[in-house]
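Here we start with a single chain on its own, the form predicted alone, put down as C-alpha cells.
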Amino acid sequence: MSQVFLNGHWLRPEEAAVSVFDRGFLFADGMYEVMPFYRGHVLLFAKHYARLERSLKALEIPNPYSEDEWLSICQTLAEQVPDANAIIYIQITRGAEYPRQHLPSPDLEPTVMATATHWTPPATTALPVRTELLEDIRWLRCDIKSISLLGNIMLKREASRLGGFEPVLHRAGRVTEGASCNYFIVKDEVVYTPPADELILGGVTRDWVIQVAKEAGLEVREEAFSVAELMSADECFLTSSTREVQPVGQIGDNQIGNGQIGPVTERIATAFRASRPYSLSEE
C-alpha cells in the first residue's frame, strides 16, 4: 500500500490526518500539482517544479523543500505503486491556527501531502469523446495551480450531465480551457492553443505538446480563437498529464471534422508517446 508523505512524516492512508482548521480545509487556502511518473520516471518534472515555485510564489506561501527534495520525495512514492507507473499529487496549504479568521497570521507553517496513485499510461492514441460547451464561470486567476476547484467541479457536472467527458469553457466568446485540461484546434494543419496567460493554467503537458508539435514540422500559434472557430475546426484534441492527448470529435451536438482522429492529433499523439522517458512500447 502506498504510503502518504505528510510534513516530513512517511504514513499509512489511515493514519494521514490534518488539523480542521487547516485553511486548506477552511479556505481553499493552498495550491496543488500533479505530475505523471512512467516506470520511476518523470515527465519534465523542472517544469512541474517551476509551477509549483510559480504557484506558491503568487500565493505567499512558502516553499518547504528544495527540487531535489521535492525529485526524492517524488520518486520515493512512485516506486510504491505497480510498474512505478503513477501520478503524483502533491498539495500545499498555508498551514493551520485557531480561532478562524480570514486574514491569516504571519509565519504560519505549510501543511504539505504528497500522494501517488497507480495509472496506466496510454498505448495508443484514444477513441475520440464529446465535450461540452460552458461558459467559463472561474475567478481571473486560472494561471495559479490553487486547490479552490469549486467552479471546476460545477462546470465538469454539468458536461457530464449533458453527456460530455469534459467541458470546453469559454469567456465572451473566447475559448479558455477544460476544467482540468487544455485546449488545441487544427485548421489547414495549424495547430492553434491558446495564450498561456491569466485565463488559463498553462499546462505542463500543453508545453510539451507544442515542442513535439514543433519538432515533429508543425506550425504551432499560441493565440486565442473564438467559439465559431472551434466549432469549424478540422480536428480538436485536449491535454492533460494524465490523458496526455486526447480526441475530441464532437462538442455538444456539433461534430469536429469526421468525428474521427484527426491526422494531425494521430501525428502528435504518436510523437508525444516516442518523447516519454520510457517507452512502454519496447515491452
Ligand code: PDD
The other form holds:
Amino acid sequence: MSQVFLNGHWLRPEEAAVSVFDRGFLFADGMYEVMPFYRGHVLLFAKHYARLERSLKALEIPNPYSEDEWLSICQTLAEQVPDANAIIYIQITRGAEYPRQHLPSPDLEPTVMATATHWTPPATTALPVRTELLEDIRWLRCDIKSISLLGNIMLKREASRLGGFEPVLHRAGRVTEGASCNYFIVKDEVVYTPPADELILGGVTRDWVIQVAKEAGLEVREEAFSVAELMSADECFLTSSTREVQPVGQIGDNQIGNGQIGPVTERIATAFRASRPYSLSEE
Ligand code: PDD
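Requested next: the structure of the form predicted together with N-(5'-phosphopyridoxyl)-D-alanine (PDD) (the form predicted alone having been shown above).
So here's everything in the complex, that chain up top.
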C-alpha cells in the first residue's frame, strides 16, 4: 500500500490516525472521491475534481487545496503502487471537535486524507454478472458523494445474500442506480440511462460512457425508465471508475437478452477501453 496523505503529512499506513471526535467518525459528516490512475495518468481528473468541489460546496466544507495541488497529491500517491495503476481514494470530513454536538462549530479544520490502492485495469470486457432488484432506501441527495453510505451498504449486503454482484435500485418502480455504480439499458439499439438528478450519483464513468457511445454513432437518452423496461431490455450494463463497463446478464431470476454480453455493450466497452490514457492491448 502507498503512504497515507493525512492533513498535509505523508505517513506510513500504520501511523495514520484521526481523532475519535472526528465528525466523519461520529456523524459520517464528510465526502469522498474515487478515481482511477492508469500508469500514473488519470482518466478525467477535471470531472472528478469538479464533483469533489460540488460535494464540498453542498456540505459547506471548505476545499483545503487547489486543483493543481490535488492533482500533485494524487500523482504522488499513484506513483507508490506497482506500474502506477492505482485507485485513489480521497476523504474530507468537517473535522474534529469535543464535545460531540450535532450542530458543527464554525471554522472547523477539515480532516483530509488520501490513499492509493493497486488495481489492474481490465484488458477485455468482463463477463456478465447477476444483479438483484431492490427498493432504493437511501436519502434524497444521492448526487452528493457523501461518506454516509449505510443505505448503500445494507443494499449491497442484501444483494450479495441473494446471490447478486450489485443491487439495481428503484424508487416506486423507477430505476435509479446501484449501490456503487450507474446503470444503462439498451433497447432497439438505443442506449438509456437515468438522468443525473438528485436520486443518483452522476458517475464520471457514466458521463464518459455517454460521450464515447455518442461518438461511436449510438443514440443515448438520459431518461427515466421503469423496472418493467429494465427487465425487458435487450442489454444491460453498469459503470463505475473501478468496474468501467460491466455487462449484466441476469437480474434476479430474469435473464437479460440471451444472458451474454450484448453487441452494443461490447462496442461501448471496447470504445471505452480505447479512450483510456493507455490501452493494455497496445503493450
Ligand atoms: N462509487 N453511483 C454510486 C452510488 C457510486 O458509489 C459510484 C461510484 C457511482 C459511479 O461513479 P463513478 O463512475 O464516478 O465511479 C455511481 C465508487 C467507485 C466507490 O464508492 O468506490
